[in-house]
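Shown next as C-alpha cells: one chain only, the form predicted alone.
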Amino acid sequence: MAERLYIFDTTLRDGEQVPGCQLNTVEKIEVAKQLEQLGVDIIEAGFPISSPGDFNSVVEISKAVTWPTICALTRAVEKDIDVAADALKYAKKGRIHTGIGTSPYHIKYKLNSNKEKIIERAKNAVAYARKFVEDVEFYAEDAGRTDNEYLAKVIEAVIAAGATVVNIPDTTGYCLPEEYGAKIKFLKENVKDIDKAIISTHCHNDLGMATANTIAGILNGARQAEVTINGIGERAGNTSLEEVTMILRSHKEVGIDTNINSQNIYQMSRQVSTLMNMPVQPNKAIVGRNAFAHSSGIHQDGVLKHRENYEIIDPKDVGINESSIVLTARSGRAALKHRLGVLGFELEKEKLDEVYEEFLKLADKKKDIKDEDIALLVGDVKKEDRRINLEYLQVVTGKGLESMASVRLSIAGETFESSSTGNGPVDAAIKAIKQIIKRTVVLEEFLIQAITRGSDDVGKVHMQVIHEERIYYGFGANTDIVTASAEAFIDALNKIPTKQ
C-alpha cells in the first residue's frame, strides 16, 4: 500500500498574492469547496490579520468546508496568532501556521536580530499557538538559504514547543533539487524527535525548479507538499498541485500517493484560471492547452497506434476527454483520417488523398485546422462534378483604386474568361462571373461569417439569388473572403437548372 503524502493547498493564500488575482469571499468559498471535492487535505484560507477581507474569508471558508483542515497564516507575533485563532473558531479542524525567517539575509536585514533570538521567538510563537489549537505548523522562512545545522536547531526547538508540522520553504526558489533533498534528509537524520512532526515542502519557482525540489524533498522524507492550482503564487509561482499529484501517480515505484481525485484536476484548473483572470500557459504540464496535443505527423501516427507511445498520462485521468490531434501543415494522412472518422466521414483512399491535398494547401495558410474547415474540405471534394467551376480569380483593390476582378470559369468543359470593375472586390468578381454566364441573376442576400476567431481563419459566405422568380442558395468558404464569395455565387448558379 502506498505511503500517504498530505496535500496542503495554498491557492487562496500564496496563490492569491499574485497581482490582479485577488478574490472576494464568495469566490474564495467557491474555490474552497472545489478543493474539498478535489481531495486536498489542508486548505490555507488566508492571512487573517492582513485585512478584514482575509479574516472574513477564513471564517466563512471554515463554515463552508467539512473535512479538510483549514489553516490560517501568521507571523511569529502573538497578536497575529490571536486573530488567526479567532478566525478559525468555526473550523471543524483548524491549524495555525506560524513562523519566522531563519536565513542570514532575513535575520540580519529583515528582522535585525540574531540566531538565538530567532529560536526564542520561534519557540514562543509555537507554544502560544498551541494554546488555541492542537495542530500548529511552523515555517522557517527562507530555509532554502539557511545553514542546515542552524535550521536543525530551529526545527528541534519548535517540535519541542509543540509543532506538529515543520515547513521547510525554499522561499526564493534558490535550491537545486539535490541540495533541497539533502536538506530534508539532514533534518530527518539530525533533529531530535523529528518523527513527532510531519516535514513539509514549500517551494517557489524562481529558477523553474519548484516541482523538482518538492519531489526531491518527498523522496527524502517530507510527507506534506504545499502547492497551488496551476502553480500560481508570488513572483514565478509555487509548486503545482497537478504536477506533484501526477508525478507520483506516474511513478508508482516510489510508493507514495495523495488523496487527490485526479479526474477533477482539469476542471479545478479552469475554475481558478477563470476566477483569478490568470490564463494557463498553453505548454503548462498536465493542464495546459497543449499538454495532450500532438501536431507532428510522426507523433500523431504513434499516438493513434498506441497512446503510450507519446503519452505517459491518460488524459482521462486528469479530467480531459481525449488527446488532441491538432491538424497543421505537419500532420499526416493518419491524423486527417482519424479526425474525419471522429466527424463521421468515411472516405475511400482516392477521396482521402484528394482531401489531404486540399488540406495541405489550407494548412499552409492557417496556423491550425478546425473541424469546420475539415467538413468544408470534405464537402468540396464530395460534391458532384459541377457544371460551372471557378478556375482562376484575381482582384485588384485598395484605397483610391477602383476594384477590378478577372475570372476564368470552366463551364461544361469549356473555358471562359472575363474582367469587370465594381464597387469593391466582391462586386467586381460577381459582375465578371455574370458577364460569362449571361443569365439574369439577382443577388438577394449576402452574408459573411467567420468560422472561428483570427485573421487567418476560414470565412464562410452564404448567398441567396433569384432567377426567374425562384430562389437559389449558395455557399462558399475560404481563407480569402473574395474567393469564398465567388464560390458561393457559383454554388448557387450550379443549382439553377440548365435549359434543355
Ligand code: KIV
The other form holds:
Amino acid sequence: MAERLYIFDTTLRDGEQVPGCQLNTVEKIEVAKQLEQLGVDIIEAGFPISSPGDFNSVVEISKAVTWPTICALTRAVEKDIDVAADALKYAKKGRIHTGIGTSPYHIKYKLNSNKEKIIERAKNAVAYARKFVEDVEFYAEDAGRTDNEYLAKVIEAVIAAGATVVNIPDTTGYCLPEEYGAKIKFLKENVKDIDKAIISTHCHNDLGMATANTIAGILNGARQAEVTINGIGERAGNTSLEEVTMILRSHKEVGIDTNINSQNIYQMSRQVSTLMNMPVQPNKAIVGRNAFAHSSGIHQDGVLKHRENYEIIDPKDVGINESSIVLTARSGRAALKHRLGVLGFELEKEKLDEVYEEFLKLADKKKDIKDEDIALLVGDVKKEDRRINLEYLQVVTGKGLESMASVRLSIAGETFESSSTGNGPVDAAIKAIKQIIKRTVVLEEFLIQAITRGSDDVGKVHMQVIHEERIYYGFGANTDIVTASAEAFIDALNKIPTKQ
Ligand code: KIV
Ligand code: ZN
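Provide the structure of the form predicted in complex with this ligand, given the form predicted alone shown above.
Below, the chain from earlier opens the complete complex, with every other chain and molecule after it.
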C-alpha cells in the first residue's frame, strides 16, 4: 500500500496574498467546503492577526468544515498566537502555524537579530502555541537559503519544544531540486527526533521549480506538501495541488499517494479562478485549457487511434470530460471526421472531402474552428443543388466612401453580373443581387449574430424577405459579414418558387 502524503492547502492564505485576488468570508467558506470535498487534509484558512476579515474567515471556516484540520498562521509573537488560538476555537481539529526567518538575510536585515536569539524565539513560540493546541507546525522562513547545519539546529530545537510538523519553505523559490531534496535528506539524517514530526515542503515558483522542488522533498522524506489550487500565490506563486497529486498518481512506482479525489480537481480549479478573477494560463499543466487539447494533425490522428499515444493522464481522472481535438488549419481528415461523427454527421468519403476542402478554407481565415462552424460547413456543402448561387462578391466601403458592390450569380447554370452603390456594403450587395433577379423582394427583417467570440469569428445572418405577400426565410454564415448577408438573401430567394 502506498505511503500517505498529507496535502496542506494554502490557497486561502498564501494564495490569497496575490494582489487583487482577495476573497470575502462567504467566498472563502465556499472554497473551503470545496477543498474538503477535494480531500485536502489541512486547510490554511488565514493569518488571523493580520485583519478582522482574516480572523473572521478562520472562525467561519472552522465552523463550516467538518473533517480537515484548520490551520492559522502567526509570526513567532505571543499576541499573534493568542489571536490565532481564539480564531480556531470552533475548529474540530485546529493547528497553529508559527515561525520565523532563519536565513542570513532574514536574521540580519529583517529581524536585526542573531542565530542564537532566533532559536530562542522559535522554541518559545512553539512552546507557547502548544499551550492552546496539540498540533503546532513550525516554519523556518527562507529555509531554502538557510545553511543546513544551522537549519538542523533550529528544527531540532522546535521539535523538542513540541512542534508536530516542521515546514521547510523555499520562500524565494531559489533552490535547485537536487539542493532542496538534499536539504530534506540532511534534516532526516541529522536532526534528533526528526521522526516525531512530519516534514513539510513549501516551495515558491520564482524560477519555475516549485513542483520539482516539492517532489524532490517528498522523495527525500517529506510527508506533507503545502500547495495552492492553480499554483496561485505570492509573486510567481506556490506549488500547485493538481501537479503534485497527479505526479504521484502517474508515478505509482514512487509508492506515495494523497487523499485527493482527483475527479474534483478541474471543478476546484475553475471555482478558484472564477472567484479570484485569476485566469488559468492556457498551457498550465493539468488544468489549463490546452492541457488535453490536441491541434496538430499527427497528434490528433495518434490520440484518436489510442489516447495514450499522446496523453499520460486520462482527462476524466481530473474531471475533464474528454480530450479536445482542436480543429485548426493543421488538422487532418481523421480529426474532422471524428468531430463530424460526434456532431452526428456521417458523411460519404466524397462528401467528407468536399467538407474538408471548405474546412481548410475557413481554417485559413479563422484560428479555432468550433462545432457550430462545422455544422454550418456541412450545411453549406448540402446547398450545392440550389438554383441561385453566389459566385463572386466584391465590396468597396469605408468611412467617407459610398459603398459599392459587384456580384456574380449563377442562376440555373447561367452567369449574371451586376454592381450597385448602397447605404453601406450590405445594402449595396443586396441591391446588386436584386438587379439580377428582377423580382420584387422586400427585405423585412435582418439579424446579424457572431457565433462564438473574437473578431475572426463566423457571423450568422438571418433574414426574412417578402415576395408576393409571402414570407421567406434565409440564412448565411461566413467570417465576412457582407458575404454572410448576401448568402442569407440568396438562401431566401432560392425558396421562392420559380415561375413555370
Ligand atoms: O513562503 C513562506 O515562507 C511562507 C511561510 C509564512 C510559511 O509562506
Ligand atoms: Zn509561502
